[in-house]
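Form predicted alone, single chain, as structure tokens, below.
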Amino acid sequence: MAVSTPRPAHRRWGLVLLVAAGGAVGSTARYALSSAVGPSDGWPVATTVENVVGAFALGLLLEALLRRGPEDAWARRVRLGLGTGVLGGFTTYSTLALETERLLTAGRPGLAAAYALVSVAAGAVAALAGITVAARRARAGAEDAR
């Protein structure tokens, strides 16, 4: 007798639509921010802000979900809708690559290198900060419960 296994998330239409809806929200927010904030002395400020804020929020979200325990259906929907959808649509490392290439093509190799390095480093630090905040909040909540 065959044992049925649950379908993977990418084959569940409800989860796929949740990611798509979240992506639409995140991409719209990124478009609005990019339209409102222009570059400063050639530095793509909007993309930097989007990637750093998104990295912080993703670190915060995933750590908070992880500290809840094993992933249940609600946590999976939150992770896919907010993490993969909204924050995946909000952050844009492909635009970082394109803007870095454009800075290089424009004859600004120092700015291109600084932009790429600062963006990646700041994103990593922001993600770590989000993880740290979520961990501290979880510990404080556990202490309050005692």
Second form
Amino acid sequence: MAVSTPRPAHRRWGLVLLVAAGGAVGSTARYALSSAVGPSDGWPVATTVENVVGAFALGLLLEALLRRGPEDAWARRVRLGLGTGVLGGFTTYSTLALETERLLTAGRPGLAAAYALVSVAAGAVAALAGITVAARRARAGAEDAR
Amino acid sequence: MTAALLVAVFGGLGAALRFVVDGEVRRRWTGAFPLATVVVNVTGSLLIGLLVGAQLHLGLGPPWFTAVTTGLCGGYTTFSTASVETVRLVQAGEVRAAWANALGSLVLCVAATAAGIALVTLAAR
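Could you give the coordinates for the form predicted together with the partner chain, as opposed to the form predicted alone above?
Full complex below, order starting with the chain above.
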């Protein structure tokens, strides 16, 4: 008898729909924030806030799930719905690239470089902060249980 | 309201597309470097460039333009995953790969957007 390999997550319609639902929520939240907050002295503040907050939250979520142990079906739904869907949809790389290109075209290379590099650096620091907070909380929880 | 609804629908579509493309790249690429996210972000940046070029030269209406740029491209590309993957590379001691991921993604995505705009500009002449 042939051993059937489980269908990968991205080919399961229920999970694809879950990611789509999360992506709809995250994208709408990003759209609302970007509509409400305009650039400050040319700096796209809204995108910076969305990307840095989203990077922190994803670091926190993924590390917290990782610390729970092997991933069960519910943990996977949480990771795909909230992480891949909501937070993936809330943050954006294409808008970051477009805004950087528009600043370059507008003759503001210094601002373009600062915006792009600060975004990437702050994103990495925020992701690390999220991971660190989740790791500490998991360790503290483990010690309390002792 | 219409624009927000369109962003929700296209944002969901973009996120689902990212999930599928990411999964298909991961099936073929098993290296430590997070190539799948780079592929998603660079292709999404090229697409937003093509769309902005189309708006500049062909005039695409505001609600639909917002739906495909903010919604589809925004939902498809992801900054949060790219940031977490950079940190994971540093944690794994792959510092050079982390730099390559962070700065390489940035340069490639901005270049892809510029290329998209330039392609439509050339085609519209």
